[in-house]
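Heads up, the chain below is alone and in the form predicted alone; it's given as structure tokens.
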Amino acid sequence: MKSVLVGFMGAGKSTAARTLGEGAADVDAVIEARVGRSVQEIFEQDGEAAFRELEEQATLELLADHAIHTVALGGGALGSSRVREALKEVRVIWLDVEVDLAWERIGAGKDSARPLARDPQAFERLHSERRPDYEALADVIVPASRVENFSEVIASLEGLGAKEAQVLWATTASGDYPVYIGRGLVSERGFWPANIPGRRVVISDYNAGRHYGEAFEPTFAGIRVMPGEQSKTLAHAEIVWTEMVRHGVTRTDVVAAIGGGVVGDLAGFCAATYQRGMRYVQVPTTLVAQVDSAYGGKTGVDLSEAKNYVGAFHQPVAVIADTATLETLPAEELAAGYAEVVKTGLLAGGALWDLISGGAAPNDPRVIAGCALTKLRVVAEDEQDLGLRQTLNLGHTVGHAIETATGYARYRHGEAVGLGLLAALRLSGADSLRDEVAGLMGEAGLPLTLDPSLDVDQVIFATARDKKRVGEGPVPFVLCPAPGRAQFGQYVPPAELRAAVKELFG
């Protein structure tokens, strides 16, 4: 299959292209190797027009190859409709390069080799017109920061036809990883990365063991829990560790959890701590899990006094997302997971939001990709969540509080994260936006006020045990005044809190 590396200039792609060796090829290289001159000498000397007709037709000719695997283009190809159209019949993947790593990393400015990367304005509105085409055409998207040992990308794709899925190259400090978004990954072919030997052990719940337990044979082992939040306990932590041991599980076997966030959080939490941390691959069938919880390597368990206290930090080695399998989801659950969506549309802002907010449906891919692509990205700057990463609790204080105060039972995560979304959009002081969140989730069917049972004071109360909260200070809010403007570590006065809450209860 090939392979197209495309990006803006000094994402990397020809480094990228010389670590795959013989049968890659720079379209740069080629067309200086063929005139003669350096591609700065063509600009100034023909003028870019030339220089675009020769990008063009080397382009086109690498493509038609059959003895090149991988084509590097120049940061402009996209320009050619030819060239675009051509782009249809192989994989086409978007090294994506912030634009102040771009900008220092070609060693841009007025005295630049490169005729584009002298003005450092012209230089950002070219980036910012560039993405979207980039965005647009890929199957995959991997951050410029991984182009050294790019055979590792390749091998992830093993397997893989080039329309098949979309891929996004997840990246941390402690581990990068793969995630596939496509339909029928799971359900049609029960697709497994060629790059992940060992022994499977299948965790799931009963509802996706039901479905999908077998898609992974041979299995070495399968477990399964009972469906829902309570599952996601200690005493089920241990009992899936006994039952591992049982099966005569070790460290180099790698388990696959399959199942909404509670499946995925306890397996793999049990990954992190059987034998002191084992491999596991996340298959989230749920869109609370296809579009967050799957991601960033958050595990663990709840403890009644407060959600999500006991866990690790311990990333997966890849998540395959089949689209298809929400398609068994019940509506309450697939509205539950919409909570998550809008509140991923409101951390990106921008193009996500305005999909989101123009009511594009939950299970797009369109809309999957981009919540799980916001949420790689933050993960990838902050993996401990010291800062920018707890802007994705937007909505979960209050949430976690009210999931906490009804003993995980009254209501689904999602169901409780909308309810703080609207608490915390008041408290940022965005009424109109509240108004619009309200009236989307509204059309998804989720809950817009509280159990008329359930006392303002245990919601209030349950927050004072937030995860976010350090030493003896206040408990740190996550506000949004605006799609895109999230704040976190942010103070609010009692008097403001309780108002907001009180507010749920209608």
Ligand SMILES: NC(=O)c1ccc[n+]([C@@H]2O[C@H](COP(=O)([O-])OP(=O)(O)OC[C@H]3O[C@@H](n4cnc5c(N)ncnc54)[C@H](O)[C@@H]3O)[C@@H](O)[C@H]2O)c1
Second form
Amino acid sequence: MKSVLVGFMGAGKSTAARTLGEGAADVDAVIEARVGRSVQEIFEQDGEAAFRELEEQATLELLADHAIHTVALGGGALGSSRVREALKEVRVIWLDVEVDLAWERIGAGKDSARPLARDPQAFERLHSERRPDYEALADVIVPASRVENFSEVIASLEGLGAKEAQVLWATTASGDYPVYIGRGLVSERGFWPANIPGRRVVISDYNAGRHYGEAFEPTFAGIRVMPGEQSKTLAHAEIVWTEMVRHGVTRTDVVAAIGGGVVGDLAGFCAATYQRGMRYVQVPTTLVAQVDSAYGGKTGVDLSEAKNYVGAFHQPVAVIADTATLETLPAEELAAGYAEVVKTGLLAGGALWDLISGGAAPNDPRVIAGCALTKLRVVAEDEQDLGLRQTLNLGHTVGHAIETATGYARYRHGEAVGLGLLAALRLSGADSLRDEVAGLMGEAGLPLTLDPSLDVDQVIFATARDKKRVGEGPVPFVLCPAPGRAQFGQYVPPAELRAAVKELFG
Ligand SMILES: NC(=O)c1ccc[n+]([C@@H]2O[C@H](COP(=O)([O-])OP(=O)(O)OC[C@H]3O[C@@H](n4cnc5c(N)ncnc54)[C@H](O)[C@@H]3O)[C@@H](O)[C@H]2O)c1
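Same protein, different state: after the form predicted alone, show the form predicted together with this ligand.
Let's see the whole complex now, leading with the same chain.
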């Protein structure tokens, strides 16, 4: 399977190709060897048009060469329609570099040898112009920080068709892993990454397990819990640990968590703690899990007093999201997941918010991949929830309080988050955005008002237990005055909180 590396100047395409050794070619290096001059010299002596012609010719030749498995393209190669056409047949790997890092890496500045890297404003403009092209073409998106040991990235793609899945590369301080998003990956062909060895221990619930529990053969052990939030407890973790001991599971085995957020959080927690930690793969089968909970390594269980109070940060070794599994998901569960979709769109702003607010279906693969990418970028910056990651809690302060106050039984997690989002937008003073979000949620079938049997005080009391609270201080909120502009650590006057919660009773 031929792979092509694309990305802006300074993304590290040549470095990545070099780490792959024989069979990998760098277009710029091939041109320089042929012409006997550096790219800069060709640019300056013959002009950009002449260079682009050489670039197109060399690129097409290398793409057709069977001895070459990976081709690193020049930064401007996508300007050629013939090259873009040829990329339809191969796997396109985008090395995504932030503009500041690109500037620094190539030693840009007014004396730079690269003509396109002398003026910072023009450089930034070019970077933002090219980004959407790379994103649209990419089958695999890898942060540019991950160019060393690139063979690990390539190994994770073994056995996968060029256009079979969108693959995102997650980077965190404690580990990297691939995220595969594709239709039928699990349900039709039980795809399992070739570079993840070990006996597979499938942990699932009776619903997801009935449909997909047998997808990965051979399976060493299968453990199922009752569906629903009530299974996310220490008592259920003990049941799972005990079953693992009975099956003779060891820490060299690997857990496959097949199901929604409940299974992912519980199985991830069991994997984090069983024999002090073993590997696990998230196989999310609900919308909540495919757009949110499967990524980022937060695992844990609820206490009856407060949600997600006991747990561990433990990153999966891979995530395999099969969008076809959403077809067996009940409509109310799909709606519940839509609240997390809207939340992520509000955090991302830009193209993702345009797609979601424009009415894209909740299970649109572009929406799922866009939400996953948004979350992965946040977690890459702040794995331990010390700053930016707290923005992911938008809508969750009141949402978790609703869940706790109703004993985790009355509302689905997503439904509670949807109501929490409405409260958070009111507290943000984003009144028209709140109306827009209520419109989207209403159309998706999400509740817009709280059960009248519930009491305002119960909800307010439960917000005080929010995990983001520091000591005796007030509970910090995430506010979002406009899409793409969420702020964490915001304090709100108690009277405003009461009014925003009261309003939820209609
Ligand atoms: N770890 C995180 O970062 C994170 C983020 C967001 C949410 N969460 C957690 O996720 C949980 C909610 O997850 P959820 O909404 O996926 O709920 P869930 O796991 O309870 O799944 C919802 C229901 O759908 C069923 N189901 C799952 N997949 C199915 C399929 N493909 N076909 C048919 N039925 C299927 C389940 O059995 C269950 O009855 C909450 O506990 C929440 O705290 C965690």
